[in-house]
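For reference, the chain that follows is the form predicted on its own, supplied as structure tokens.
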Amino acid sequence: MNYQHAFHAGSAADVLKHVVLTICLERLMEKAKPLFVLDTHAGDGLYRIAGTPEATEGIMRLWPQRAHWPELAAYFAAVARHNGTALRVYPGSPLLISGLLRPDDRLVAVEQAPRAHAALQQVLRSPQTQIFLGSAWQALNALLPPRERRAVVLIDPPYEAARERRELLDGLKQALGKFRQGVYLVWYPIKERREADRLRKGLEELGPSLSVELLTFPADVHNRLNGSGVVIINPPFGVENRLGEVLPRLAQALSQDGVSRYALQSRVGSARTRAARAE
């Protein structure tokens, strides 16, 4: 699977990832204490989406109806901040995060590709933000634990090579060993069900988790991105209930064939504490 930020900008997969991210940040920012956010695969930061098929089946489906989604007001406001009357560009995760930060919060965005790093420097300028050129896994080791002692870490690799799954699991184990109480959000594509399940289960074994999946096609449609998921390790209190309210509507709105397909599963250790599924 090769998931490039620019190609999939504004897609259903992006919508799910950014909705989950926004809800987690909102919950954590209900406390006054400063928050550190680390985006390990930051990308270009801002993408043109007018007329692109991925965005047409993602954010552009929701945009005309955004007034009817009050529970996603912060997410839509973050997208609107970069657009005029029409939806022409879509902000990647570092710009979404930057727009939500409070004065004492801090963001570090890491990008390994020099071209994307240079593009991000042009669109993300804030005294609360640092942009580093380098490896996500080195950043996890170097930047944790943060001085704030409260953190959200977003990890969404391109999954270009099979070794990335092992690097991801190894990097997360190391990060959790240094900073157990952090909130870690790991995005993954669903192209082949068995492979996606293997990665999800490996992530769930690392700590208390909440797994969120949304498919726009049946999982057995081969050679395409059928959906995506996010595993939240150490999910903030209240996030599961918020997603339980939002996910069914989101799955229905973004479905390609009218069938709602989603899953929400909470695990504490090896015990499944709640499961909701529709397909």
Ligand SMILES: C[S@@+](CC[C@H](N)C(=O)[O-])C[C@H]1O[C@@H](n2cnc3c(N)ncnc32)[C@H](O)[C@@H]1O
Second form
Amino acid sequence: MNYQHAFHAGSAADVLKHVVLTICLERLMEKAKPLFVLDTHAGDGLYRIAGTPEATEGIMRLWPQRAHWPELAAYFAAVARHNGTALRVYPGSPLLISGLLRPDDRLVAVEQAPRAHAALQQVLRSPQTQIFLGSAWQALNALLPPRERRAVVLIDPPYEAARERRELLDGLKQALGKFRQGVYLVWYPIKERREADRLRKGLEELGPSLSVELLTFPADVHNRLNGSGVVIINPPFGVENRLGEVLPRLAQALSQDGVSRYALQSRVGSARTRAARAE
Ligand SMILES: C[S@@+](CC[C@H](N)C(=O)[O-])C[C@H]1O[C@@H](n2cnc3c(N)ncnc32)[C@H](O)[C@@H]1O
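Structure of the form predicted in complex with the named molecule (previous: the form predicted on its own):
Once more the chain from above appears, this time first in line as the rest of the complex follows.
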């Protein structure tokens, strides 16, 4: 596999994933207890985005308006930390997380591709962070439960190989068996609606969940990434309300045709407890 996240860095899908991640971390960090963060598919860490098409339709759209998004201040501050006044580079998940950690928190970032792993080692050096070269699925098994007993696990596979969906569901099931109370964030692409729904439902069956989706194109425009979603298993209290405030504006700002498309659904077992949706 030769996945290069550099093409997608700062895209609308990255913005959604990183906004959800930041909001979850902020909520959990309101409590004084130490937090463990496991980033199972870490990537390169820092990406040049000046002029790249996907960042142009993603973070570049929001950046000039950032003063009008006080609810996303932590996210924009994390991006700003790596830039001057102009936005030239975009921090991937391990750098975003590392920028938010408090002194007693800890991050483990796992990356399987040697090139991306070496790139990450160059840009992320912190005594609170360990970077491992290896497989996400082995890391989930080996590193959970963490000694802190409070954790966020970000699972962000490239979805290049057919087997990844099965590995994801099996790996997550096993992780939940070892560490039931963890907060698990799983990103997924929306290319073909039915395929995305199948994966989302499979994830939602694993525990109490909050599912967030944002589409920049109508669903089912053939052969393109029309949007993406994040399923949060064991969502922290308050995250649903914060996302409910942010998501409609974010969907409007990132839409490719002016139509706002998003969904926010919380579920416990087979019961849908609350839902908000546009389009
Ligand atoms: C979508 S990118 C990660 C982006 C990053 N999470 C972010 O938000 O900035 C997916 C990464 O996972 C890596 N990868 C693919 N399969 C993996 C596996 N089984 N275990 C760990 N990393 C893997 C790829 O090399 C790639 O760098």
